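Presented as structure tokens, the chain that follows is alone, the form predicted alone.
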Amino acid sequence: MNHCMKTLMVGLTCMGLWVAGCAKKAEQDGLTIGMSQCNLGEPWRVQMNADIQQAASTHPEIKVIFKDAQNDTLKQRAQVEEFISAGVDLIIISPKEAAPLTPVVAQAYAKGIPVIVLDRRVLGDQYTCFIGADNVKIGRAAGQWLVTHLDPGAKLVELKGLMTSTPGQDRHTGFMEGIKDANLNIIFEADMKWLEANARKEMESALARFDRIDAVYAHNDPGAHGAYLAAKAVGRESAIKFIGIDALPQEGQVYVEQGILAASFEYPTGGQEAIDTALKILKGESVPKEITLSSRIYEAKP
């Protein structure tokens, strides 16, 4: 064997060892996903994190770093900046608000970090994939349900989610579309910011002002439950239909089974889908820009 051939073979052997070493290091280091949750004070969001963790647990190569923004937009922006600085492989964010978090999501995306926006949107298209249910469609279904279950002239209370978030806006828009041709009257509306305690307080105000309330449409099940508790405290719960959105197995579905809610519309967390999509992205596979999750209704038995 001549000198040149020996040198070439040594070089190839070294290269092979280097590639194998890199592969082994990648296998050992795994893939890091940063998950920024807007607020774990909401049961639905606790479930989302649990679904992400469960889905990730079947893939030992994945490590998910969870951060809770505690309903603070500035804190959530800082969390994404931390993920960017740390050089995570992918970011999942469920934003508190659309406009203030758009720039930092775009910043991550521009630096080549894939970003999955989960449940609540940001503005523009500077992200890898959005995953969520159709909130306009769900809101419309809620409105149509009340149209078929109430008499003409019925008086309604709408307890809104955070109206600077896209789900709150869309659930209101869809609801108004659902009741637009019906003789139903919204006599009281308030932004309860997704929180049961706020919903209960707002419902207390509505009950004090109006002798007749036929139904409450809350943008989530905790809101509907808070309204129910306020009505029950003054003995008026049996005269009012309460409907909400989320239908978590341990929450909304239970409220429906117990007859507290007349109906709850499922809003899937997308946790499993987020991890499935993240894996495809990290493997270099193409994914849709948007993935729309399906929904269903849970109704109380007559």
Given for the second form:
Amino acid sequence: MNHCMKTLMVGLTCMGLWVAGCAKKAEQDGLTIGMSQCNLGEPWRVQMNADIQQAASTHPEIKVIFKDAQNDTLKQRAQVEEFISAGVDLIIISPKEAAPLTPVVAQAYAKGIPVIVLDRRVLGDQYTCFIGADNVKIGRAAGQWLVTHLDPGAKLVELKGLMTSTPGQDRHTGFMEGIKDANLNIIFEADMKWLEANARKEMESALARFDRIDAVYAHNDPGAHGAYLAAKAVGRESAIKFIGIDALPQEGQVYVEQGILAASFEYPTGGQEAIDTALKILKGESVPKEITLSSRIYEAKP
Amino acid sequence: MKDLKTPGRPWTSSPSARALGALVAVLLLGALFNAEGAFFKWGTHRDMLRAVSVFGILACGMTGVIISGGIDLSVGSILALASVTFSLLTIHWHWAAPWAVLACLGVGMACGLCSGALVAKAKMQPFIATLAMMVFARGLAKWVTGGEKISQAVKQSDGTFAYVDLPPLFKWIDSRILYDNISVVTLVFLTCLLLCWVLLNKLRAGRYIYAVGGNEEAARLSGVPVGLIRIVTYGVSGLCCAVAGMCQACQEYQGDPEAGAGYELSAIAMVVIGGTSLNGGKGSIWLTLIGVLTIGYLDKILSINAVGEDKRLMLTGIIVVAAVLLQKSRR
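Following the display of the form predicted alone, present the structure of the form predicted in complex with its partner chain.
Starting with the chain above, the whole complex follows.
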């Protein structure tokens, strides 16, 4: 085992050196922005970081340090504490949860570090600015879109995102408001937990059970794509309108362009707006306490 | 099959009969809650077989590992790694399909052999060694892709996306043959099943796998190369993960570094509900097939009846326990 131990030690040392090499020191001159992302497991959040990077790259005077909390509330709290002690000029946080991250955000705010809260909220008012889109509004827009594009009596399938998550609940609530007064029936609903493979499986069940389905509303574009593949496999895709949410450039927008989805409703990341707002704050200009991002609809060309 | 019938014992005592009992019980449940006849359509069964195939392929490799007395927690992550590797090579780098398939099999097997070596040579607990591989392979998949899905949209240097065509292999694997009656992925699963049956029941290595799982010390004293056999079982599991990963990529038309999260638990459940013992030494690949069908049908029946997620999880838990108890009571 001695040999094994030695190999292990060498390996660990190499790994330590590599990690040390990766850690970048905050620059002394210019402005430093700390960005704490709650997780990079979702393409949408990867896109948010990319948007922030893209927006920041046009301003050479600012430098953004990205941290990924890997869906761990306590890790994210520690990251904000690190930003505070490193003395960054501004913090952007896309928090995992409201309650556990409120104190640390308030702590930074009290120390005079401006904090921009992105996408999900924290409690109270101890932050500089909240930027986010409104899932209820987007869900409502999706519902209204179907009302104008379907005949009365149409039959719908709803493939929900994780229903224990706020976006899933909001996209459902908004949608129900959107179709409230119309004569549309949801004949099948399932929780596909944001995953394409699940959406496809559930849609297969819906297709096996119902001979007539007019539209599928999925809480994200991969879900709508999975449903489309299930319908295509039985040759019923042309009779069904598929709509999804998010409209990421490499996902929903492509599906709409290819005619797979009838429409996709953008859920903006706010990356660009966060950097714009950050620059205003750092220049001493005043910014609103809350910025609601507008959503675009991507529609297939007739 | 040696477990089929022992003389002097009732037929219900054979593991196959007990496993079949659980499957039949689930099928009866399906006939009872048939969702307005949807359960009696062939399409429902065909789609169930498609949906369960990726898990089934993982369970094939898992069977060998469990019979040898080990466990492999890394299957879901290796599946993701293989799925992004395959997408990257074929969609973005335009490799010819055979080379891409070989490269993916290589990646999967390398990961499996690595876990095997950690278990057999470094004497690590299989749980820990494959847990480490599970985390590492997931990280590698994310690193290779930069955290993004590998799809037809290729990012250009200016941040915009260009669209490339999908290789024909993707569409072929995601299609159905035999007059539209069976998915290609299901045939891939059945092929894996058959190959594992040959390995476990027809080759000397297979007898060694049972021997190692049954009594490692006795096997060693009888001259079985215990370490090598352990490494082989994990290597085969890695190969199965690579195959499953490619099937997953073809069915999603993309490589997702987050794919397969939690699949290891489903694969283990399928093996165990079939009746293969987690203590090693006992079980068979056919029991795994029954386990795969049991879980697959259970899932399908809950799905066609549109049972809510909360009740679905509770019912799955209850029915799995009931199925295992059903097996025990006849012992």
